[in-house]
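Just one chain is shown here, as structure tokens, and it is the form predicted together with its partner chain.
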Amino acid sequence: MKLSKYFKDKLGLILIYFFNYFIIISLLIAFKSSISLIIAISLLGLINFLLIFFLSYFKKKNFYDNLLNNLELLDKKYLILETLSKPSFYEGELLFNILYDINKSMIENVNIYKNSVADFKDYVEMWIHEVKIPISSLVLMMHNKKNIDKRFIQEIRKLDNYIDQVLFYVRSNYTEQDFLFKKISLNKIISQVAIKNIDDLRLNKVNLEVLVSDIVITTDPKWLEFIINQIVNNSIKYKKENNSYIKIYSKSYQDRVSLFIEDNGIGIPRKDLSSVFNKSFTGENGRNTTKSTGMGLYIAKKLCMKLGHKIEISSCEGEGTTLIITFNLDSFYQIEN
């Protein structure tokens, strides 16, 4: 709160005060009062003015400075009310009560959306749960029929993958903590992803080479399986005509492990590379070769951030792409466990 601005704000009152003061002095002079009485009353009047002015100034300054200061420091400004105590002057009290009411109605309003988002998430999870049942039936039915065209199975795999994308999109967006850390062997997760894609890899004649040392990491296995699955799917989708491969290997450091998923596919143009983790980004490849939703890597990155893993990409157009996921081996996770 600035003194000069406060002064300007109170200028009207001050002028009235000094106008009255001037009239009193004029009256005293008109009635020929003694000079010392006039001086004493002038002094008293001045002291009175200063006392009233500064006392009320400092009272308000205290409250508003505190308010402004806290507001600046707060990251979530709507929590300002929590930092205040009820002021001792009337205007402040009014403001405090108004803030309180606004806050309350805002919370109620936000809760409406929170609940509807939670409802929606529940519904999506339930729906996915339901839709997986006919998919399982189809997989079993096809397995039991002899000599069924493998492309049927491939299409069902795609369907299942798109459904998983929805599930994990919802999970990555709407929940605070939906994951469960567990110690698990990296090779086990890779083998699950590999088997999921076995028909796709064989039909597309993509060779899979895995050279991952026997490492145990701390992660949510279901989430990580989804992430690696997205990457492998992309590698198959953007493969070159002949001699395609996907190499999965690991490098261990003192405090972390990096998992490399490398392919010799068509690669990503340099100008697109920085945007591949953006929502709905399809890039040149996504537009030219096959249809792409641009969601896979976006969701993968979001999940990685929640899990505390780092995900990076490097690529050379025409030569291939490498995705790198880095897991911390530090004590942070040990305590969590």
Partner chain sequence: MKILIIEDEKIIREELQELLLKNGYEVFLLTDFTNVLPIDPDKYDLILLDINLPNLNGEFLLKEIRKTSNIPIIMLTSRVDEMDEVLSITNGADDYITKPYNPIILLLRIQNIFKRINSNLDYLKYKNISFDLKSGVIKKNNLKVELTKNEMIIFNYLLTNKNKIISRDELMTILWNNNEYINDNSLTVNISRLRKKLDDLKSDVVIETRKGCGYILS
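Other form of same protein, the form predicted alone, not the form predicted together with its partner chain:
A lone chain is what you will see next.
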């Protein structure tokens, strides 16, 4: 709070004060009061003005400076009221009460919104779990039919994958409530992904080569399996016509482990590479080669960030794509028994 601006704001009142002060001095002179009395009253009037002005200024300055400084430091600005003490001057009390009412109203509306979103999330999760039961049954029934066209299985697998995307996208905003970190073999997670995609790999004639050493990492297996599955699905979707392969291998470093998922597919155009993790981005391949939602890699990136893993991509159009997921091995992930 600047003194110059405060002075300018109170200039009207100051002018009125000195106008009255001038009238009083003029009357004293007109009634031929003694010089010493006029000087004494003048000094008292000036001291009185300075005391009132500066006491009021510093009282308000402390409150408003504290308000502005705390507001600047806060990420969540709506918590500003929690950092303030109730002021001792009337204008400040009015502002404090207004902020309190605004904050209370905001919290009530946010709670209504949160409850609505939570109800919708619960409904979507329940619906997805119900839908996945008949999908699994259909896959099993088709496997038991010898002469069934394998493309039916492929389409049902696509449907199952899209439903998984919806489920994990809904949960991605509430991951902290669903995380279960534990130490697990990276090989075990890759095996689960391979089993889940075995039909698609065979039908699309894609060779899967796994060269992952027996490394134990700390992660949430369910979420990581979903992330790797999205990457493998993309590699199958954007494969070459002939001699297609997906190679999954790992490299160990002193403080981290990197998992490489490499394919020799059609690759990604250079102009699209920087946007592949953006929400709903389909790019040239998604428009020309196959219908794409543009959500798979977006969700994978979002989940990796929340898990504390790092995901990167490199690609050359016409040659293939490599996704790299890096797992830290530092004390941040150590789990106490």
